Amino acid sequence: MRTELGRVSGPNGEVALWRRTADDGALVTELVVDGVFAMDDVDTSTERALATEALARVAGAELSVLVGGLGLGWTTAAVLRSPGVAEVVVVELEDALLGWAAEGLLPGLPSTSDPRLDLQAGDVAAAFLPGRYDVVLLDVDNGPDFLVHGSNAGLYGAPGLARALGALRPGGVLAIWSADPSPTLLARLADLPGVADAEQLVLPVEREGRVFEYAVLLARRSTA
C-alpha cells in the first residue's frame, strides 16, 4: 500500500513525499523530486554517517554547523544528537520540505522546536560565509553524478568546493554525501587549496538482497 502524504509543484518541479508498507510491515516513506527518487528511509545509515563522521573529526564544544539539504531529516537528527552541537542551520531548497518538517511528516526529524535548529529556504552555496561553521555538510544531491537538480552541479567543481570549505573555520571539516564512491571528487577534494587531508568512506549497504556501496567524503580545513 502507497499513501501520499504530500505534493507540491514549485519552481524546481514537483515535490512528492509517499509512504508505502514494506514487504515486512515496516512503514518507509520516500522523496521524490521532479519525478527522480530522492531518497527513502529503507536504511539511513550512511545519511547518519555523514553527520557523525565528520563530528568525529572536529573537537571542541559549542559547535555550529551548516546542512545543505534537509532531504527526510536524518542527517539534521544525528547533528542534533551529537555532542557539543550548539547550532544547526540547514538550508533547503525545497520550501514543501520544510513544511512537511514542521508538520511532523519527516520521519527522521518528527519535531522541529530544538532550540538549536535554523530551518531556512534556500540554496545552500548562498550560506557558505567565510569562516562561519565547524562542519558542513552537504546531502543536496544522490551525489555529484546524479543530481537531483542540474543547478547543483556546481557546488561539486573546484570553484564550489573551494567556497564550501572557506565557509568553515580553521580545522573544520566539510562532508559530502554520495550514492556511489566518487574518486574524482576525492581527488578534486584533496588538490584545493587549503585542505590538510581528504578521505572517502565506502559504506556498503544491503537493500532487497543486494549490496550498494554510498560513499562519505570528507576534507578538512587546514589550521594555517
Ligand SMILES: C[S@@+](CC[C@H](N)C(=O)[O-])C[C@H]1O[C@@H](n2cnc3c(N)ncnc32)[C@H](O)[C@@H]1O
Contents of the next structure:
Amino acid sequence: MRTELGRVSGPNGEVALWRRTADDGALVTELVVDGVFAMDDVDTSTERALATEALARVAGAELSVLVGGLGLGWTTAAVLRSPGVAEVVVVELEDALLGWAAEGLLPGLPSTSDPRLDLQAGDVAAAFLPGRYDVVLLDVDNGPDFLVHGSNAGLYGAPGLARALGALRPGGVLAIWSADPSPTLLARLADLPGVADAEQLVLPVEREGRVFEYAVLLARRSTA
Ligand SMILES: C[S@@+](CC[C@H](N)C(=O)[O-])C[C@H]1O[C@@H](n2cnc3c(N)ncnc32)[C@H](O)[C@@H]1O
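For comparison with the form predicted alone, kindly provide the form predicted in complex with the named molecule.
Full assembly next; the chain just shown is listed first.
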C-alpha cells in the first residue's frame, strides 16, 4: 500500500512525498524529486551520523549550525538532540518540504516548534555568511558524482567548498553526505586553504539484502 502525502510542482521541478508499508509492517516515507527516488527512511543512520560526527568534532556550548537541505528531517533532528546546540538554521530548496514540515508530515522532524530552529527556503549556497557557524552540514544531493540537481555541481567544486568552509568560525567543521565514498572530494577538501584536517567516514548500510557504502566527509577549519 503506497499513499501520496503531497505533490507540488515548483521552479525546481516536482516534489512528492509518499508513505508505504514495508513487508515487516513498518511505515516508510519516501521523497521523490521529478519522478526520481531521492531518499526514504528505511535506514537513516548516515543522515543522523552527518550531524553527530560533525558535532562530536567541535568543542563548546552555544553552537550555531547550518543545515542544507531539510529532506525528511533526520539530520536536523539529530542536530537538535545534540548537546550544546543553540541555533539550527536549515536552508531547503523546496518550499513544499517546509510546508510539509509545518504540517508534521516529515518523519524525522515531526514538530517544528523548537525555538532554536530557523527553517528557511532557498539555496544553501547563498547562506554561507563568512565566519557565521560552528558546523555546516550539507546533504543536498547524492554527492559529487551523481547529482539530482545539476545546479548543485558548484557546491562540490573547490570554490563552492571554500565558501562553505569560509562560513565556519575558526575550528568549525564542514561535513558533507555522499552516496559513495569520494577520494576526489576528500582530496579537494584537504587541499582547501585554511583546512586543518580532512577525513572520510565510510558507512555501510544494508538495504534489502544488499550492503551500500555511503560516506560522510569532514573538514575542519584551522584555528589560526
Ligand atoms: C537527501 S535530502 C536531505 C536528507 C536529510 N539529510 C534528512 O536527514 O532527511 C536532500 C535535500 O536537499 C534539498 N536541496 C537540494 N539542493 C539544495 C540546495 N542547493 N540548497 C538547499 N537545499 C537543497 C532537496 O530539496 C532535499 O530536500
